[in-house]
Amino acid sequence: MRSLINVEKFAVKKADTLKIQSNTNKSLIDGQKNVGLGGVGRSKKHDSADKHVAGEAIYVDDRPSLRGELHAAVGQSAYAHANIISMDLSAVKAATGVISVITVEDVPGHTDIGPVFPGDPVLAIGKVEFIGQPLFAVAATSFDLARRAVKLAKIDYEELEAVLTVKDALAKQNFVRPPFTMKRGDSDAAIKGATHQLSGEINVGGQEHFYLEGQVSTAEPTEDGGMNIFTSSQHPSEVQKLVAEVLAIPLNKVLVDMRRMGGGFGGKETQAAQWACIAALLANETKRPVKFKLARMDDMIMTGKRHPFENNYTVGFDAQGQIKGINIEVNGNCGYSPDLSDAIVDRAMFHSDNAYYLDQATITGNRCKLNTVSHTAYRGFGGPQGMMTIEMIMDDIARHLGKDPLEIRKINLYGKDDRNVTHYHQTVEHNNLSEIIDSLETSSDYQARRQAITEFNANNTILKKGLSLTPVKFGISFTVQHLNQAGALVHIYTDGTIHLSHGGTEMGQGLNIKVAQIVAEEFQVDVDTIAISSARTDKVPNSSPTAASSGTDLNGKAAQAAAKTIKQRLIDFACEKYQVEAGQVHFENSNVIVGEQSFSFAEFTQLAYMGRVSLSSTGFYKTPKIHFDRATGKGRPFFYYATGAAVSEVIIDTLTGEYKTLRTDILQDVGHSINPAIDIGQIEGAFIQGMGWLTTEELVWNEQGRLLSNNPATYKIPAINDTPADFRVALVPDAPNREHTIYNSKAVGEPPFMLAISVWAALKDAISSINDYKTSPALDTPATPERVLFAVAAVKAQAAAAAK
């Protein structure tokens, strides 16, 4: 049956398209004012853009095969929870092309590769805890032969009871880490004393990373008993450490090289390490290079996802809708091991307020252990799952009081005086949430569109439209303090060209070009004269993962520090050689001005070299001000907050549950943008990925704990036709970060992801219109057409019951 939703015309008029384009161009042009040759603040294309388009970018799997290179595969558990009685691998060892087979017994060093807490064995030890857990590893002469061989194993199990739901884990108190509570005031008394009380719950689905380049590593033995690792990893230093530990060799014998990733999104922060370790173990055993790449289905089965959450709340509020007291419980499905779940659930707790002041509040986080793959980092790192509950609360309060949800959101926003401290006791400084919302409300014609949509819904029984404006306040810093550090290495050669290496990893997000622009700005040279090398553990040691939206903040500052050191040496040299004051030495337009003389940058570096000036320096940066006392639940875990807001409009077909996103307007504060084009691209991509998480990307496990949505045919990521037909993105103008960040910019990687909550809230708004906005519909995520249809049916039933 042809859907009635097609009756509505979605095509954007040509004039509208031109308007969007002009708005975007204006944003880019404004960002180019008052910038030097270095180009900070100027739109520069991704340094590998041409290579990406031409197919010339080299990823790990594109590297030429090494002499004698073997290919790895692993045998996988068939049960979610079982003891391993016996493993007969004789047929595996005898299979065509097989050179080596190893089990955990063959690991010379550490067998547990847990990134923070133990619990992640490199290969199963005595039992299995999820379907797909690696049992043993094979090295064979081809990828196909290795995959065929592992299927020949004969394994006997003693099946154990599996925990496969959050509710079951809560009932059994089955946790990977102990529960934790953040508390301010007496929330129970405040709720009881409030004029109104509400309670509710929501299931927030997980999300497959679905990076275009899957997990892949190559391990090459070296002549000194060490190992070179080429890996698609967001955390080369951790790979270095874990490979050294499983091989029982010093870290200085392991080199990790990471040129670029075809996407990571958090899925390669910790979980790239296992495949590198297995490749290294096989390479150590065979004394030959070993490549280990996961087929897409194996990748989806054996690697963790965004944590699904099951959250609930009780809230008390006054007649205007202002929250007086609140209890929120966030229950993270962590899978079978700790991985990064402790910090992820912490961040869900930190962001359970989103943009709203919670005076009397108790936030509890449970880290539930289930017999599924261990879930891991994903863009937002628990923040999105935490924000979903408070945004549901805003809608629930609004429907209860018969008000526009935007009115309720605005009345609960963080203020500037007495309403500016979070439930974890950090002051929300430099708060511009109200200004952003007011500006977007005006620029998006929110009020006029709200009235038009209400009229549309009153006159249409089948098609319904929804509109929602939701804000985001997202804390920037790793919540684990020691990770907030970075290093960089800068060389200037005698022809004036510059070599740059830093501890961050490029996964398509444009980190390298932004850091190169920072170095170019310091020397006032063209960014094209800077060559950016791969992230290597022998150039920048002990690096933190590229995660937590901190890549540019940390590595940009470290690179700037290195550049400033060299620049000062050049200034000192000029002062000594030409007898001038430091104030008479200037860098501009690829020249060095010394008093009345002018040298090209290349000429001056040659002179400095002849004068025996060091033209190489390391740089280091650590984030200031941050601290958090977990014992008291108080501190300043975040250096600053990134803020933004989005308005989304949707239309649904109440007969089928099908829907479309008609228009989205975004206003994001990125401070002084280092590269507006890259930043806008990150905002667009984050929003679409967030929309996929909340609408189409559904993870499904069966009753035995087997992942059924394990390939592109059964798991739907958003495509171009899911993009809003009218998509408008703007950066807040003239908004320097008041904290001393790199060129007063703000992080942009994760914060826009949560702007997609506006689409989910708009779907709820459309469904609520069925009952004249008197009902706040329950809508778990992902809000697939089926779930939308079920929610429509529930609201219709409520309306019918009320009419009797």
Contents of the next structure:
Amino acid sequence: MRSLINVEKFAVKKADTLKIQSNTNKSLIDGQKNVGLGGVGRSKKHDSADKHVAGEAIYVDDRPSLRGELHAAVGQSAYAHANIISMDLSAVKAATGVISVITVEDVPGHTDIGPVFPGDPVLAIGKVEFIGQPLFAVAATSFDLARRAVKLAKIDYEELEAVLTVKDALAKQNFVRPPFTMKRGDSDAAIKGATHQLSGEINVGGQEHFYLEGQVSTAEPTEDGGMNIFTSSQHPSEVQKLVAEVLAIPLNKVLVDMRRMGGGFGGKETQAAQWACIAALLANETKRPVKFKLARMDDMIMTGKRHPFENNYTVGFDAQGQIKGINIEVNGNCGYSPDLSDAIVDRAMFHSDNAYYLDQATITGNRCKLNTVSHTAYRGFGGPQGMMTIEMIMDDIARHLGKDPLEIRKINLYGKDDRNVTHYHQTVEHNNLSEIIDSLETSSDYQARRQAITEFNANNTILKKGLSLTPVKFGISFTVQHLNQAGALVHIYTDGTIHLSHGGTEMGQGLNIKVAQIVAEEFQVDVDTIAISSARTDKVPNSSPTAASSGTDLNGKAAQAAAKTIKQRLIDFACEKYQVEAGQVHFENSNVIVGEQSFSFAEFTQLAYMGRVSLSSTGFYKTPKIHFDRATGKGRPFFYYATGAAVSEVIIDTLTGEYKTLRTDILQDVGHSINPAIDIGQIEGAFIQGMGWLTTEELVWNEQGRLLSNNPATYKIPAINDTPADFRVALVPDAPNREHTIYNSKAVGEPPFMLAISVWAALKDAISSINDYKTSPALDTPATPERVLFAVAAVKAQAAAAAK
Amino acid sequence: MVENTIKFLLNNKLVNIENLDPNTTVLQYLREEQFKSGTKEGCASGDCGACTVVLAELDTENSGQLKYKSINSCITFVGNLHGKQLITVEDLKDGAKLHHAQQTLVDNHGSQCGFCTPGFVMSSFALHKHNKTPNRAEVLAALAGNLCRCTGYRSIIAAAMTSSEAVAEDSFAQHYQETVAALSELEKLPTPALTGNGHNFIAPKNIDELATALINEPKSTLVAGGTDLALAVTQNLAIIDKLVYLGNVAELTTIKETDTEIIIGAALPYSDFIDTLHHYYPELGEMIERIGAKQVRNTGTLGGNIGNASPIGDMPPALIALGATMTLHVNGQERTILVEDYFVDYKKTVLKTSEFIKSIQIPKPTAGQTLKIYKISKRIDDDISAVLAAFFIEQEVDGKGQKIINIRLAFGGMAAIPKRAPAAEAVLLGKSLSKELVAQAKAALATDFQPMSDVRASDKYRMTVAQNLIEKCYLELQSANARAVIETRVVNYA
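Now that we've seen the form predicted on its own, could you pull up the form predicted together with the partner chain?
Once more the chain from above appears, this time first in line as the rest of the complex follows.
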């Protein structure tokens, strides 16, 4: 076998050779070297692309109705915090079409479906802790009748005091999990001893996932009291476990089938399970199939979001702007239950450095309990909220010293051989960020545009432009160690076609095609001969969620292991049957070459079958090297880091606060790309989603704790016009991951999300121009036009005060 | 004569609907009655476009021609289909061959999770039916009502911008004449109606039938595009007892011009009058292009936007600023009033029982007049305004310079109804514009309105922006007279 990748040749090319325009993405995609018939490194289209465009791709709600299928709905809490005195459900039961009504009293098994820690009742138990919490469930003959019926309940509550702000939660020490601190050295002394000190705070808003396909599950009772579940979930194995637990049946009687999701983004990691459990409870009660589909508004009210954070900092730095000591406190609004919040706030803490060496550092994380829906995983998993503080600090230091923020960012980057240990004591290895930044600075024409923008701003009183370059360093691995494992199952049939199953779930990210490319590469067959179907718990058991950008890293390796096992059997068979050495057996171009003979892959599998060779194998993978001791706050939680950088240019209106992103240039390191087209799609999509988080996507709760932005008319994700007209995405060329990941690729799902911080920083740059870049404007996120206008007003006031 | 059936073409097949609740949306009908699951439900509120389908209808302007319009099937009632061809994503493939609108998305890697994709396909299909070489701006306008959460849109834009000129005629082109003939036959049918679950729908064909229907059933609910009304059904689970559809009433679906006025039928969709208004009032045309999205403008109407008397409708302030009038009709009797006088209080109007809006008359501009319009929203496309400001200013040049002889400053989003700003107007009327005068007008505006705080904006932002827009208008007027025009609007940046 030839070595696919020469890891010694790792180097970022000179900037001028990296200049890649958005319009040439296609040539970039097509131009990738085809390293084998299987096609690792090729821009294969998404395996479902033809079905997507034809309306032929089947999502859970598109499945043909099962005989006798019922539809579920739940009654929702009207209070943020209250004891339930009584529930009169007589009118609900009597309503047209209603077949069954259940409360938590009717649950045969576990009533708590908390994924890691308890705290998430499947249906309310005696009290409610947020507005919209499910109280009881109904199965009716239609979606419409079920929704109508739940509105007829009469619920008496005894209202309790609700905690609805992070400040209130902090004051009351109202936490879902205990606080945690990561510490290196004596930050207080270092800050005091530094030439300059600054402090500040920022509120970082949450984010609704707004997967286009809402939460949906169908439960179908089977013989022996079992249950088949068709669900839109990133974590089928957890759905299997929780359904089994609420029904009090063993796991082997529950089958979960997950063909594809219409988007997940973390919103279907833990929070798809409740709807599957409720559907299963109703199906068990009625002995009929039950579909539970959340209407969009209910989905937005009843499912958790990206955690809003309120962070603050104190920093000490020298005359050049290099950080000497820092204290950062991140306060996550977790909502009412732990869900995944412990790990999410941990990740915010792990990423409070982003790409920068903090020197003496104390990072504290609080997990605030509020009476809102329980916030959950969302692309970046707390990392983005953690990075916001340090990126704000970079701008604050720059304005304080009268320097370009890019200069401050560069001077604080992690070093290669020194200044390279994080505040959690992991050494940052193979760090290529200074090369990436230099390359992007050149390819994006940063310095010339910086000058042009300063000139534009001097000549324009109403509109102002801003520019910013921000990097991302994102740790890859689940920080909960045991999740870093995966399984796969590969069958070869006697016609030479291959069936592939793995524990990962397809939510649009192209995981299935990437894993198929890996298997095709192993056997050197056409990827189109590989069928990929649903993730099913009876094919690959005990799977981890498809999350943490780990899908390809974990499942790709597991599938490769399965393929290698079968391949070795085929080689052994060939050696025995044709009396050749193993070195004389080659897989090439859909053929198996045995010594002087050549067989088509199909012929050879037929021969192997006749020779009684097992053509099916599982594969397994666990990530090496990782460990973290939470008691000491030390370890290596991440196998490696994914890196990248972006430059964004914006224009703002100082009279209205309106703005537009004019141009974005991105350079992302995805290692040796398994599929450049898929990777570029992930980068572009993540960036725009991140931009939405930081600009127009505003979650608004009222004083009673009711979500007001509960539909797409009031919650605005980016639309097509928000994509920068000039949008240039490039992959760092010739950059195989130096850790032994699958084909030396790097994870891509989450890291580019945080490149959107460049848009927020560019908005601040534009605002700062009003006072000749002397002020670092405070700009909480999302930076709506309203927030931009008020930040403009504040800077204008400072400019006026200074002029006096 | 009324016939209790809705007839339309489902692709090439003539379909009758009888005995179906007229509160049923086209999306529900497709998924639950026709078992076509290619069209997706993303929001059921007309905001995401996943449910986009295309209607082909006879072009009243060009006989023998079809107009292809993308619409949101989730907020369109089935009765509205009568006499049209309904095309869904399943109809586009020709045998095993993907349609241009589909293949280009595949080629550009424009689908990820795929759930929004059928909607994008249909919007792109409708665009290419009328424009085989759309530019970027045209693509953005056609697709602004389709949300994608995965791709970031670049690949989708590239796909939709791919010229379809070289592509062989699709199956719709091949069956064009048959479709025209079939729809022409449907046009001759008696007035269609639909009854199901005890609820009724009727689609009168002329103004007399409409007036009579409303006299007979004064509690009927009028529906034109239904882009707002349908939300009551899909979101609030309302049941509408009696629907009267205005889209087939000949007199309500025309646009006419006189020497002094543009007369727009109350039930004419935006997309059918946007060009005319853009011609006379460019800023009004640009603003209309930001009302809803293409799918909404293809069905939504001026009568509907005024009729539901929402404080956040975008057209009423513009019409008030323009001094537009509206003609109301009840049982053969007509009266014409200023649009400004139509609104009484929150969702309360002067409309009497059985009365309906027939048309809206917009004066044509004359020399010395300027119309400035500003739509302020969180997102530039397909968003409801926090503030909509429309300023009509007529200036006269005398020996001392320019003097304002007529002014109307109208705002949406600032009060319970769209409303003028009398105090600010009083400051400016009869004066020559200056920086000092503008400062006074801004101060006066604070006495004109006490805006609300809500999910879209705070009271403080609304007032600050409204005041700043007076300043911006002043600066733009100054700039227009100066030699070097300064850019003042971010929306002008692509």
